Every structure is written in C-alpha cells, then in structure tokens.
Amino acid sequence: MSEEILKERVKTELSDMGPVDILVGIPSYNNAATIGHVVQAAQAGLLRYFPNQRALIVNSDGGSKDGTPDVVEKSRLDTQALLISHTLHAVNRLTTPYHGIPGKGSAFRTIFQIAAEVGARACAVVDSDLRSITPEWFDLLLRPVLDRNFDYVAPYYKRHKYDGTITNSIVYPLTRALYGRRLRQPIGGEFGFSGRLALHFLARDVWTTDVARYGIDIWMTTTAIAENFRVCQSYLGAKIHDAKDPGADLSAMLTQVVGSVFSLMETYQDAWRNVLGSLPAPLFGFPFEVGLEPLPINIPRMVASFVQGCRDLRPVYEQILSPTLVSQLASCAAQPTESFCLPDELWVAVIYEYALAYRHHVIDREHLVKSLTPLYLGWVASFARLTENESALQVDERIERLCMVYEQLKSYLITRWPLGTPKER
C-alpha cells in the first residue's frame, strides 16, 4: 500500500528522520494566503506544550499552482517572541504531494500512511484556510490522545447561529440520533486521533470511494463512533473561516455531505439500528466566549426557493415522501413569509423519508439529494425567522429540541429501514 501513496524520496526522508511521536497534517491546495500562518500555530503549538516529544508537520498537498508548498518550507517561528524555549527535539516539516481521486480524503490518506511509517502516537489535522486557529488548538486535539487514551477527539467551537447551518439541521442531530453520541461538530474540519486509528482508517477500502473526493470528515466521526474507539470533544473557541450566506448556493455541498451520511447509513446498520437516545461526549477546554463575524442572510429569498421548490418539484417528492408530508409540505409553502414556519417534527420526518428513499434507490440518488435543497433552505429561512433575536444559549436550547425530535422519532426510520442490500431501480 505504501507503494502506492507515498513517492521513494517521501520515504527516503521518512526514514533519515527517524520514528515520531507527534504528527500534524495540513491538507492543502491554493492555500498560500493563509497556510503559513497555520503551519506557525502548529509550531507553536508543538514546541510550546509538547517540547519533549518528536514531532512532523506535514503539508498534503493537490497540486497547489500558487507557491503553497513554498510557503511552507518558509515559514519560520520567531520562538523568543513566543517564550518557547528549553525543547528538546525541533518540529520537523515534510511537504508532498497526494495521489489518486483528487480532494481532501486522498490528502489524509497520505498523512494516515506517513503516520504509519513514523509510528505516530497522536497524530492531528487542521485546515489550511483557517484564521483563528491558535497554538492552543494542537494541545487540545493531542493531550486527550497522549494522556487520556482517547482515540478520536472532534472540535468544538462557538459559531454564528446562522453558520453550520447543515450541521445543526441534519449532520449533528442524525448522527447523534443513530449511534448515540452528541459530537456537536461532526464535520469541523480539525480533529485528533491514535496512530491505531490512523492505522485503522488507512486499513479500510474506501479511497476509491467519495470519500477520497468530499466526505472523509463524516467518515472519520462515523468509523470512530460507530466502531467503539474511545471518542471525545475539545473546546477550540472561534473557527473564523470565510463565512458564506446559507441561502447562496449550497447544493453540491449538501448533497456531498447529506450523501455521505445516507451512504454511512448503509455500512453500519447494524451498528446504529440498536441504539435509543444519545450520551454526552466528554469536553476538554475551557468553554469561553468569542466574539463571532456577523453572517448576512435572506430570509425571503430561501421562502421562495422553498416556494418554488414545493410547486416545482411536487413530482419528485410524491417519489420520495408520504402523501401526508407532501401536503404538509404544500401548507407551509402557502404560508405568509413573515410567518413562515417548518416544524420541527415535519423536517425530521423529511429527513428520515429521504433516507429510506436513499436506502431504496427510488430516483437516482444524486438527484434525490439535490431535490432536498429547497427543503432544506425552508427550514433555514424557519430557524432563523425564529432566532432572530435570540441569544446564544436559546439557539443552543433550540437546536437541542430539535435533536429530541430526532432521537424520539428514530424509531419511524427503525421500523421501515430494510436489511440486506436492496438492488438498483
């Protein structure tokens, strides 16, 4: 497998360097605004609260036409400003490119098979893009591996109430409803995990797969949840990143994501179909707060969409849904947009019929999650109407009812979810 993956002068490198203890992987591609404040933190990071232990940064990068992997073999750490000193070991850097389907899964591929020929105990990933990102980061998603025994440890962050809006919507409650753990950032983009995890993960026959393309993040937190390792979650802060309107167009993204987690489904059956209710993941940091980047959004303009959505696309989703949602549906269509509301119980329903429509290949499924865009932006356009002057603990509060509905309505999905492998209409 290390044929294939990793390039003769990688592993020559590998081996001059010796066996690590740390390994901190940044997937990259056109990121050189912003990379090498990344790989600074990282330094920081590590010299600062691991100086005793060995560590690799490694960047993973697609091809980069911008000088990204410049950047980070320039990249250099003023340690006197930052009061790091008496380390016994310095941070190395590597910096290569990744091979097969392009995107982000082939990038953690390769940082997974080079933790492998290090022998990394705790290994970390961040991404590129990142503006908040501080030295603390690297001891919050490491020191739970390295002391605590954990294998997998997911972020948590504090986000603008109209930032995430897929994960609070569907990708955290849905997964927390199906294997029973509240991981509140799912798909965050920075984790920490056990070289035997890693190992785990490079073992698996998926990099062929969408995976490799989009949706390795749901991957990561499903195999680890779904497979017992010993998961937890650490408090980061703020994820300042460049924050997008929830109402522009987001399809190819949802359906990458929603695709993911319906395919997820799928490969752990048996492994979620037993599960009733959901349990806290242990929380290491101090949860302060932050003050976050205001998001614009357009209220009307998701009410239309949904408008038209209902109206245009009533074929496709009588395929999909009951009749019963259908109309349902089609009452909160004819709703005011001042007093536009989707309930809670509704959406959920929705989401839980796609799945099984997922399940059954009724259309293609592409084109099945794409269909639930403009449903989706209803219940947007929904929670914002109704959070509008709300303060952070009560869209909190209201985000956790909405993961009741989907933890007390789960037994709806458990009951019509077939075994076996349905065949292809």
Second form
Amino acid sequence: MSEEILKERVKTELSDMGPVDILVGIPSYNNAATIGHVVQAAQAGLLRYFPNQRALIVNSDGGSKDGTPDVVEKSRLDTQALLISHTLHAVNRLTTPYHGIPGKGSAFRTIFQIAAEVGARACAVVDSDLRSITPEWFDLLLRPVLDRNFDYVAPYYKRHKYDGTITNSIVYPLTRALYGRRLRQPIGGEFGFSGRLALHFLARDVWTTDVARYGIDIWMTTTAIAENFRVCQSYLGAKIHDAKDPGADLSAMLTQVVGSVFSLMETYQDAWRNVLGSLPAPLFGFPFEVGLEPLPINIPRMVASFVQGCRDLRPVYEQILSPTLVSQLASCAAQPTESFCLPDELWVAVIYEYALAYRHHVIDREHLVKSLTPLYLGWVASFARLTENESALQVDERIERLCMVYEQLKSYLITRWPLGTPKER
Amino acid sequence: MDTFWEETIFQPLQELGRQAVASLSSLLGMVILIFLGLGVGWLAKELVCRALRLLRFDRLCDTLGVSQEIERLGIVRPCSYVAGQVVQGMIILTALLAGLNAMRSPWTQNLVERFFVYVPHLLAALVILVVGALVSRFLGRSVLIAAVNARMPSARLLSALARIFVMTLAVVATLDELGIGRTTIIVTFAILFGGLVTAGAIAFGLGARDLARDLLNSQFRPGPKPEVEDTLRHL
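Could you output the structure for the form predicted together with the partner chain, given that the previous block was the form predicted on its own?
Next comes the full complex, and the chain you just saw is listed first.
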C-alpha cells in the first residue's frame, strides 16, 4: 500500500529520519495565510511538552496554489522567545502532496501511512486554518495516548450556544445515543490517536468512498467508539478558525455530515443495536472560560424556511415520514413565529425516521438528506428562541435533555431497523 | 356424363372439403397456439414475479420512483406483479399473432409482419416514456428541494415546470418513435416553444412590461433582505 500512496522522495526522507515517536499531521489546501501559525504551534508544543521524543510534523497538501507548502517549509520558531531549551531532538518537518480522491480523508490516509512507516506511537491531526491553536493543544491531544494508553482523543471546545448547531442537534446526540459514548465534538477536526489506531484506520477499505472526501472526522470517531478502542476527550478552549466558504450550501453540508452518520449506522448496526443509554468519556485538560463572540441569528427567516418546507416539501415528507409526524410538523408550521417551538420528541422522531428512510432507500439519498434542511432550520429557530436569554450552562442542560430524548426513543429506531448484512464503508 | 358429374360436382366438393379441412386445421392450430400462449404466459408471469421478488425488485423500483409512477397510473400493485403481467401479456400477444399467422391468409400474415416490424419501435417508445417519467420525477424533486432550500417562493411552480418540460420532451420523442404525426408534432413543439419565447420577449419589452415585472416580482423575487444576516457555523 505504501508504494501506492507515498512518493519515493518521501520514503527516502522518512528512512533518513529513522523511527519517530510522535507525529503531527496537518492536512491543507490553500491555507497559506494560517498554516504557518499552526506549524509553529505544533513545533512549540512538541518541543515544550515532548522534548525527549522524536517528533515529525507532516503537511499533507491537496495541491495548494497559494504556496502553502512553501509557508510550511519556511516557518521558523523563535525558541528563545518561547523559553524552550534542552531538547534532545529537533522536530522534523515534511511536506507531501497526497494521492487519491481530493479530500481531507485522502490527506489523512497519507498521514496514517507515514505514521505507519515511521512507527509513531502517538499522532495528532489539526486543521490548517486554526487561529486559536496553542502549543498546549498538542499536549492535550497526545498525552492521553502516550501516558494513559488511550487510543483516541476527541476535542472538547467551548463554543457559542449557536455555534455548531448540526453537531448539537444531530451528530453529538445521535452518535451518543447510538454507540453509548459521550464525545461532545465528534466532528471537531482536531484529534489525537495511537499508532495502533492509525494502522487500524489505514487497513480499512474506505479510501475510495465518501470517507476520503469529507466524512473522515465522523468516520474516525465512530470507528474508534464502535470498535471498542479506548476513547477520551481533551478540553482545548475556544476554536477559532478561518470562516469556511461563506456561501457554502447548508443542504450540501447536511448531506455530507448527516449522510455520513446515517451511512455509518448501516456499517455499525451490530455495534449499536444492543446499546442502551450512554457513558461519559474521560475529559482531560482544565476547562477554563473563554470569551465567545456573539453570533447574530435571524429566527423569523429560519421559521419561514421551516414553514415553506412543511408546505412545499409535504409530498417528499409523506414518503419519508409517518403521517403522524407530517401532521405534527404541519401543526408546528402553523404556530406564530414569536412562539415557534419544535419539541425535542418530534425532532428526534424525525431524525430516526430519516435514518430509517435512508436505510430503506425510500427516495434518492441525496434528496432525502437535503430535504431535511428546512426541518433542521426549524429546530435551530426553536432552539435559538428558547435559549435566547439562557446562559451557557442552561444551554448545555438543554442539549443534555435533547440527548436523553434521543436515548429514550432509541428503542423506536431499533424495532424498525431492518436486520441485514452490514456493508463495509 | 360421369365426367360432367366429376367436374361440376365432385371436384368442387372435394376442393371445398380440402379447404375446410385446411381451414379447420389452421383454426385448430390457432386455438392450440392461443391456449399454449395462455398457459406459458401464466407460468412465465408466476416465474417472473417470484424471481423479481427474490431479487428485491420492488424495493429498487421504490427507490427509483417507478412504483410511485405506476401508482399514479392507478395501478396499486407491486412492480414485480406488473412486470409479470407485462411478460404474460407479451407472451399471449405473441401466441395470438402466431395463431393468426397459422391461418395463412394474406391479411393476417401482413398484419403479423407489420406488427413485428413495429415491435422494436413500440419497445423503444415504451422505454423513452418510462425513462422520461423517471427523469422528470427525479428532476422535479431536485428542483423542488433546491428551490425550497434556497427559499424561493415559487419552488413548486419551478418544480412543476421542470417536470412538464421533461415529460413534454419524452412524449414528443415517444410519438416521434412511433411515427405518429411526426412532422406535425415537431412543428407544433417548435411553434409552441418559439411562441413562448417570443411572447416572453414581447411581454418584457412591450405591452405587458408592468405585468411581467409584477409577475416576476411576485414569483421569483426573494423576500426582503433580512435585517440580520445569519453567521451560524453549523458544524
């Protein structure tokens, strides 16, 4: 496999370097503006917290046109200013283009392959557009692997109450209810993992699927939980990164994320069918408070989208959802905007019936997930209206209640989920 | 005298008898072929239904939207059953034609010959129609969902237009394949489309300028720009 995805030059460089204890992977595509800061943070983190370990930073680039690899090569760290001294090993750096389907997953595959080549014991991957990353992040992502034998470290961020609404409304509660582990940011983007798990990821036959394109984060998290690797979380503070494409289509985003979660439900049906309830995952790091920028939100517009969806997409919903749910959604749509509310029970039932419809191929899967957009906006509007004057703690409690509803209604999903051969993803 | 009786009475009677026997054997052959067709057709229907059910053909049709299209035609039966019925019908029809052919009359033979020449066109037309219906349904739903997600007030109208457009193309192609009013249909289609475009241009440019503007405003103009732009980060 290594012959296929690693260039000879890279293999030669790796063999010259010799074995490595820690590997930090940074996937990139046109991130020249931010990647220098990320590389410096990684270098500082590795020198400060792991001075006796042999470390390597790998930039797996998707063919950037803005000189991202040059920035990586040229970024230098002022160790004097950071009061770093007495390091046994210098931190090596390597930039390589990845091969395969364009996407973050293919970039990760190259990182896993390099980790396997150099025999890394612990790895961390971080996004290249981060602005709030600090050297401590690497300690928090790598230490649980090196010192506590965890296999997978998921991030735990402090986020604004309206930040990460797909995560809050679907991905976190659904993953938690399905697989029984409470990982608050399953698609966070920054992860730590053991060399053993990297080899496991690498051996899976998923690199020509959507995992290679966009589904890598949720795939890694789900694989780690469903296949019983030791998982934990590390508190990283606030996550501030370059705004993704501002015109990014919400329905495309939903298709990618929710479609990946639904698809993994098929793969791991044997892992979740017998799970009831959930267990907390250990949390490392000091949960300090951070200042979060307020996020403006337009509730009437979202309610209008929901109302239009319930009206115009009714024939589609009638194919996907049970008549009771369709009529309940219509009742919700009839509410005045000022008192608009989409009850948690209704929302969770909608998600479960969507998962079942996805499983049964009721309609084209892309159509199916895209048709969820107005309903999702309805949930966001309802959530935003209810939490308008609530503190972060109260919002957390509200999300916790939503998670409990997901867990309580899981039997509904289990009884309707058809038994069949799980597919490799 | 004997010759007279033989030539005027017996020979015609013998000829009539031979013809009657030949016709009766042809008729019998036709009846046998039809009954055989009915039997084989029934057997084939059962086999096709069961095989398709085993192959989960109904689920595939549900996914592709074929079931819904069939339902819209008023047939509330699974697709495997419908496919079985089609196979049965085709076998019976073939048997019927073979039976007619067995009559050996120029008229039936001509009919059968023309029918078999027409069959490929009929099948091609059927395929065009079915594919057209499926594509129109798929495209209509794509447009509907995309338009709703883009908050366009005229989502359903756009979706219906997309479906009608594709179905019109499919029907025109079907009729063309069947050779029904080929020239007339193409000319009508061209006139209709040309007329629509011209009418639209005139409406924009001349008399109905205001009406066209109001209509477009009401149908396609997005709502007033919101005071607050969302900056939600969904992931």
